[in-house]
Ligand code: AQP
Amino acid sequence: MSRVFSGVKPTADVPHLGNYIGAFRHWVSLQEQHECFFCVVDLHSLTVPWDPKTLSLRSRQTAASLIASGIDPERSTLFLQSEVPEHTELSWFLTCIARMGELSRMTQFKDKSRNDKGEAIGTGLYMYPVLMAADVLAYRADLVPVGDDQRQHLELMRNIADRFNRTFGETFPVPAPFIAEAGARIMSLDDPSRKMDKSSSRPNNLVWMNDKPDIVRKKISGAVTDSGTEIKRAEDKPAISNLLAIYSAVGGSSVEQLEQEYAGKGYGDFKSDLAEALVEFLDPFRARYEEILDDPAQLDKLLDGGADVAREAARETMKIVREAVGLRRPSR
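Please output the structure of this chain alone, in the form predicted on its own.
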């Protein structure tokens, strides 16, 4: 089977609906046919100021969210990045062959350094794309599920893997992106020109996966719509197109089927039905999430088991890497 790696940063208590539709549901499907490594990339949270207690708690909550979303620790390897030291070890090797020019071109670093003139930017923000490359290459993964906004990082990762192979011999598969088009970009409920964003100051821009029914209904009722009344996906109807994408993802019907079902009906009926479909969809996640967090010993057991499997795989890679770069002690 092809090997898949992907990671999620523990930046919130639970994922929002856009995270699930754009990423996690595809991870669940991938584990059916691939050898999957799914990682809570807690080390990436250190690129900005952090609170240790919050980081520790959110790392566990993120792991619980993945399981509640359908990641099965019996079929996939689920673990915390910081518990596999080979990630940071490999990151140093890759740092030594990465180029400052290519790191300086990373969009996130350019945006941050432009706003803060570079004075207050930690070096972790500059270097973390190399750690991201190490996350994947440590497992010699073939496929990387990424969002559209991560294409640049994946291309850097591919360049680093190819450079390593050309310099030291074939060591890493050059990973290919897995970018699911359907639902890849779920947009904000109050501004369809922007993605759902957990860092936004506008709480009604998104639906959290553990939002209670009344909150879900209120947010969907208040979601913006386009001029006119036709419920149809179109470039000039970004708001209703976004709601149709959400309804299709959580309800199981295609957008075309939904367009036929609501032909001649108004936005009110559509949004009311969408809200109820979303409430029904989120209920199992919320129940499972709470169940997992109520049994911390079992969660620890699952994460410990995943870390054991991940360390073994990463150690095998590092044996090959150390020998390739000349760090194996020669025989006398």
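Output block for the form predicted in complex with the named molecule, input the form predicted on its own:
Left out here are the partners and the other molecules; the chain alone remains.
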């Protein structure tokens, strides 16, 4: 049984469809056969300006979203990152072996800091891939299921784990990324050259997991399409390829089956069927999500239990790490 770790930032009230398709749906199936730790990585959401009034509410809402998506807290350990201080402790050890050069190459940092003047960018945005490495390594996880946007961070994490092992002795498994072939990068509905993104200021870029049916229909009918009329996955058809990926993920048919089904039909038919498939898929999510939030005491109990299990596992790792780096007093 492999150990699996992954996380989601509570940078919005609920996740978007891309989060579900690229990550959560795989978490749900992995929990059947692996020992899984799923974490609301609230400390990562501090890398961009945040509102202290909504931070903890969003963390709980995000945890509720994971349960509503199918994460079973009886089977998987579900918890909030900030409740396990070992993440930040390990992060310091890893910061000391991470290199400026490798962090400076991270494209997410370059993208997110592009529009800011240097002095306005928090150091956290630069350093967070190291905290992400600590999140995973604190559990000595073997497998990290993520969307394609995290590929580069996973590579950095592997380098850091490998460097630590070579310097201080075999301590961490070098974690393998789990990035599915289909749906690993769901693109924006209004601009298929950009990824669907929680923090975008363009509301029609995405479908929120709790969008109501009329909003879903409106967003899908307004989604940009490509020139031509064919419903086909192709490099020069990024918008339709993206909609096909979404339809396939929520509807259960393969892209090839969908291409056959819509051969000779127009974008109008395709979009309206996709919207209905999405409505049908999101309805039970929304109901379950609201039900979970209606019982905050039960949600807290689940998160408390998850944090207890996570702390115990992370403490075990920290004992080994402290010893390996030479921090243990000889007399103790």
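Rigid core: the largest C-alpha set superposing within 1.5 Å between the two forms. Residue numbers count along the first chain shown, from 1. Keep in mind that what you see is a predicted model, and the values were worked out from it rather than measured.
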Practice task
State yes or no: after fitting on the rigid core, is the Cα displacement of residue 51 between these two forms at least 2 Å?
Solution key: yes
Problem - Shift of residue 248 between these two forms at or above 2 Å (CA, core fit) - result: no
Practice task
Indicate whether residue 96 shows a C-alpha shift of 2 Å or more between these two forms, with the rigid core used for the fit.
Solution key: yes
